[in-house]
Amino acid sequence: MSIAVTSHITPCRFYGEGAWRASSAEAASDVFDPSTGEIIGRVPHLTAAEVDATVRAAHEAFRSWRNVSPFVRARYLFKYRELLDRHRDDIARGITREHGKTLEDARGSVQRGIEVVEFACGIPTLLMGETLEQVSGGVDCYSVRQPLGVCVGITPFNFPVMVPLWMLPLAIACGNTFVLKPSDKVPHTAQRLVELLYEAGLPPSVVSLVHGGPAQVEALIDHPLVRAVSIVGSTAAASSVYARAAARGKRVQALGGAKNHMVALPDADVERTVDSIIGSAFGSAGQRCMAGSVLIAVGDAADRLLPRLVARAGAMRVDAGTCEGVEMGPMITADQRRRAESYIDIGVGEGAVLALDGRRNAPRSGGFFLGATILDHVKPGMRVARDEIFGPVLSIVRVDTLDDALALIAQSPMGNAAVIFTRDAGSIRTFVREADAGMIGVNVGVPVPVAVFPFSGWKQSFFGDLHAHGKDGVRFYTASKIVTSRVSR
């Protein structure tokens, strides 16, 4: 594939020291339109001095921002929410251009991000402490929640709006300042998010934007003025950031990878279950940590579901996310596509049956496309059953009983989500109680919690104590202070 010359492309700006700036860094990387393979931008890898100056400016801004009333902070977020809503279609189109996902999928992710902003608008109530008077003679005790300082968010390519909005609204609502380091694959969307914040009137350097790769991430983690780090990435990236940041005494919230299981019992409604599996396994080309990548079929469930599943997945329209009627867009890069394709060969080599080959159902000209792929008769020890592929590849494992399915879920080192499809109330109750994952779906393919609940991955899908958004998010971005007070008359 030929690649366009990049000399005419202006590198992305960053926001530091209270202004939009062009980086002086020589290092940069290309940004692609995944649907065409064309280069659409250049993202600079900021110099160490630029990262340091940005953090120091955020620290200075924190001195005054922490003293702004929570009601006033909420008003900025109300304005921000209205701007996001007004520009949601343009934002969604920006996501599709950089990431490749369908416009429908992009719009849905923008909405889920806006819901966290709406939750953060309730910060005056969310920050309220507790009081107990007369704990001893003339002594009262109460608690307050106070901001930490400079907080950092390291966000992935697959949700360029939703994941940053899991973090920054709550961080700044709690009185912190925030430095966003987005994936270098989707920098323009992050830039637009920050532009709208300042259009809402936010004071300078309350939110900053830096670009780069691993070196810039390490510089942020190591910076002595950074107090907390949030990351969403692979398990390897999350565990590495967690270890590095925790060793430096920082608060860490590290969301890692996943290998999510969907369990189908013989009594499952075929049409609804197939639709849910298609959306879960192949939505966003399988590039999300809540994708259902393993279907555990109990008893004869596979024989009932597979013909309809293959027909439905094989008929999916795979094309650019802006095309009318498209159901799945491209993968983010050529390397990501090659990796997913390699797992198809690995699965077949290990003995799986290739029920649907997505390599045959993708546009041939340009772009990083791969169609929906289904591997049947996968055994639990195979790599396609264990590894996070992060692509549109569904593995079907056949077992005899629900207990067998629960045992397979328990064996997985990751524990983001698990889903059951059935009409049997007893099986549902057993599954909800015993499935070894933090987010459970009952006849729901993608059980992402709404903003008022935390995103609760378990095991190697999460490193830390307090999860993203919900009340956990408020606790993560604040320190609890307990006051014991005796006041003389």
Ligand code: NAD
Second form
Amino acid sequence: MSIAVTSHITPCRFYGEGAWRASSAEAASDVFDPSTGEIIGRVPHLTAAEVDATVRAAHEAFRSWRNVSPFVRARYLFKYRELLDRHRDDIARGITREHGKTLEDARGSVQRGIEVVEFACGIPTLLMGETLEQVSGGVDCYSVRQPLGVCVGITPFNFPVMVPLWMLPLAIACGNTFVLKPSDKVPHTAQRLVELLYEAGLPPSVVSLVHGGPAQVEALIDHPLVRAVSIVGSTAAASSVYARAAARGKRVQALGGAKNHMVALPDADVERTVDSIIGSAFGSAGQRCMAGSVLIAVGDAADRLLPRLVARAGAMRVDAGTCEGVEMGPMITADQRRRAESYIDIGVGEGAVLALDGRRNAPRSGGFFLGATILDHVKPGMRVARDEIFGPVLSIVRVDTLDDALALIAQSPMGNAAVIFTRDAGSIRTFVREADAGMIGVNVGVPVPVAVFPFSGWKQSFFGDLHAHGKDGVRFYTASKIVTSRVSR
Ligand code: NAD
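With the form predicted on its own in hand, show me what the form predicted in complex with this ligand looks like.
Complete assembly follows, chain above in first position.
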């Protein structure tokens, strides 16, 4: 629900019907600088008429954009890539300002987004179909991939640049037009992404930007001119969008929440494993769908890793993302921090041992800070082992064997990522084959696939068939048409 809170800040603009516009909506929500708690912006929650007009204009733009040669469409993306590269530092600062993550993390996420644009620049090759000559006397058969029409993308707060770029470069490269609905917590970075597209010379309304929350998402899904829906968000949002869009016959890819497991075997290299676990569990204050939030320690691995882990995590510098040497920034909102803190109490109440309390290691400013927290002796049934906390809280579950670890991963309703730390080739092979998750890391804490591969969550971390980016992205944003052709002399 959106509430009008702040009247002295001008709400951000949206892009619809070929121009930047001020919304006439009364409903709006505030945007915070999470490192100070200050209000830095205000997002209008667009009226139904504004959403409708934006989609209609995107549909109109599609009629000509679909006829633009893939080579020319790629040239816009080459220009866009250059602009993103030129402005990468400003964009990263914008992310840090409204999201809070460290500048280093923000820069890394911009780079990951740029890589999808680079992948989409290869669209003439990626779109090529297949041909089979002489399937019958004088008859040839071939396939082409055609764009769908207006596609929409609904994105979360935690990757304000990278996640929109998982979607829009490929959507428009394939010849679709695209309407982005970013998280209302990070609207300014999304606005910058769209501004740069038009600096690159993109024809009007090929990409549009609308603001709001669930009501605006529902209006987009229900719009008869919208053909495909991509969402990245919590499992609750992803599953509801999936059901609503599928019921209306739309193509949909819905990426949901996560509870990722990291398995450490007793032979794992202590220094490297601890470094990877720290980056995975506490990077971006644990607000990543690829965060490792449960460490399953096999045999005596916990005793070997824990002293170093607690020392490293306890010494992490937690501060505003722009500070020199900072390793962890704030959480996105006061509510999210409260929620993560409540899980520390829940874990202790359920019998876990608090090996490191991040509430003692956070700056006492107005920002939404929580330090790295480690709960040891967590049991599989506990809520801290099951629920997505989406904060810097690591749970350690101790088990006897790799098979026990694989069984725990299989029991999890989520299936984004699973990671193993070991030097044993046989265990690695077993893990890669058996772990019940879609993205696997071997001695790598955050196994995010590079742009040419799809982002392949499983179970309740993904609803749909074709994943984001990679060749799946091209298939998602196109329909294949098969031509059987008899041409006689
Ligand atoms: P969120 O679900 O609150 O919001 C995501 C987007 O969906 C926003 O644009 C929001 O306005 C919209 N939305 C929210 N509820 C909705 C509803 N009921 N109906 C329609 N639209 C709705 O998520 P968030 O807090 O912004 O982001 C964090 C979540 O996203 C975490 O659960 C995280 O794991 C997940 N995430 C997943 C991936 C992935 O690749 N699987 C990547 C990044 C984040």
